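Below, in structure tokens: the form predicted on its own, a single chain.
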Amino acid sequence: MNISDSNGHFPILVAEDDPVARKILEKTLIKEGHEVVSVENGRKAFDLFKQRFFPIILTDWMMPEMDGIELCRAVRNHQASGYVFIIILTSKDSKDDIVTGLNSGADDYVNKPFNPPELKARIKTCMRILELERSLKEANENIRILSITDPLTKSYNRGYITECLPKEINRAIRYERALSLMLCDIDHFKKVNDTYGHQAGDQVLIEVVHSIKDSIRQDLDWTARYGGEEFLIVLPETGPQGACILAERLRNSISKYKFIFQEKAIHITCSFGISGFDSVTSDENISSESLINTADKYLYQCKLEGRNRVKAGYMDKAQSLKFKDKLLISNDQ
């Protein structure tokens, strides 16, 4: 989350009950290029913080309703979207007071009346720390994305399936919503590699994923590489009938598409096995394995019957979730 402006300045929340001191703080910080929002006590500051995240809080110690120490503790106990650097302004200068302020959650303190150059220097130190925290977050997020992404196709990988498919199933069961998944397999993919080379095969895999991503809802559906040339497509809020319509549209478009590699046109087809349910109740137990195995069973039937087709089954409550052979579509070629 990028919360600084183009010059690297962060928004600052100021809590100060003295109107003169508050105005001087505002002018000092605004002159340095910061966005400043100021209030007269800790209670108002915390209410505002709950509505909008501020990475820097500058607070007086002694204030009505909620003092600076209470504000520090409240902010630290609040679930924020990032780290908050808190500086306490105080006329208290004993070691015990300083320890109390730091133990309450403050990161730094400035004696009152504050010296503008000192305050600016401490804010700059604070900004360096926040920039380091942001860089670390970005690095960790990049590592996380790499860990769940297939490096060739940029779709998700098996690890993501293991982590997220059970969550999708549990969500669908909890809210009694539909859920379907499709296994898409590129027919005779080995022949592509043998005829045109592995680079051509890689290009076909990449373009098939692009076709899938262009056909599914970007904010809800997702796809993952399940095997060498197999892809799992997860469709929340979609029953098996709807999944069949999508799979048939994909099958048809891929079969007509020309994959161009080094000026050579490559024609491929795909087969789709589908499983899913329209709605189930929260006391019913459905596993990722049962859904995937059922989709794989129908995919295997596609292969036995000539490939380039869609086959699907659905879960019937009356059948105790056993996935009987309820064939929804069989577009024999």
Given for the second form:
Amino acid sequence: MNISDSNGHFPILVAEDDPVARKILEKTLIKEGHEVVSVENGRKAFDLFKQRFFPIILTDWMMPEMDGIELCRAVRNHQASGYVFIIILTSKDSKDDIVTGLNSGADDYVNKPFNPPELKARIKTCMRILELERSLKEANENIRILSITDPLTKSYNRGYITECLPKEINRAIRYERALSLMLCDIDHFKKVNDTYGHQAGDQVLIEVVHSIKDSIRQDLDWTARYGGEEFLIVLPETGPQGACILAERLRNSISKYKFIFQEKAIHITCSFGISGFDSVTSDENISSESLINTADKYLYQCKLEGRNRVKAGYMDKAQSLKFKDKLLISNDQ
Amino acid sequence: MNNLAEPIDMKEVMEILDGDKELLIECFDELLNSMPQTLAEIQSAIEQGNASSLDEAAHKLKGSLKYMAAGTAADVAYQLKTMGKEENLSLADNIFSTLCEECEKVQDFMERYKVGI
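In place of the form predicted on its own, the structure of the form predicted in complex with the partner chain is requested.
Time for the whole complex; same chain goes first.
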């Protein structure tokens, strides 16, 4: 989230009951290029802050209804979307008062009547700190993305599966919604590496992921590299029947696709093992492990029966008290 | 108009405003607009014996006067603020009269300044 404008200015919330001081604050800060919203007491400032995030708050100390100290505490106790730099304006300048102000959550203080150049300098300090926070957040987000991304194919990695698949399953069970998993494995991938080299193999992996990503719903379905040439595709709100249609479409398009590497055409096929459910209630047998194992079992059968095919099972309670998977579809090519 | 005997110390106020004359006029207008209302609030607080309202209103006026380098008037407002804070309003009437006189001088000075520019 970038809350500063293109010139690095941040919106500032001013709480000041003295109209003259408020005017000077507004004018000084607007001249510096900031967006300023000013109110006449801490209560109004906090009400506004709850509706809209302000990364900088300049507040007077003594105000009716809610003073600056109470405002600092309220802001610090509020779950804000980012760090709020609070500067308290005060004519109180004894050490005890300053300590009270800082202990209540203020980051800095300016004595009244303030001098505009001093205020501008303080705001610049505060902008440096907020900019540092922004760049740290951005770096953290980049690290987070790297930690869940497969570097070669840019699909998600095993870590993401471990983190997110249980959540998908829990959500589907809680709301009694459908969910399917697909394991897609490139047939005879070793031959691709052996025949055309590892760079060609890498290129095939990348393009298979592109094909998968192009076939699934953005922002809902997702794919992750499960193993070397094996990909897991997670399809929330999709039962095994729907997953079979998608798998068959993918299988067909990949089998007809020519992967071109250094002017050589490479043909590959993929096998698909599917597991899932249309709607279930909570049961200990439905887990990431059980769903992946089931998909893997059908993928293994595909391999045994000649590859380039789709096999699917679904989780069904039937006669047993426990969920068991049952063969739903087996398309033989 | 830099005479220290004047109700507003122009040298000081221009330092506070970093030499911004446009802002000075806006502040004068703001104070001219808000001062009668704030004085009315102070008077009402004294009449009702409401110490905390006196503290708040006198504090606000003192702040504005300080920014405008109206030292004498600000000091008188501060006396009233202290009375409110200490909940001792026995001399508030007299001090309020002095405040009104000082504020009138400030008001007059600001109006004269605006005409003179």
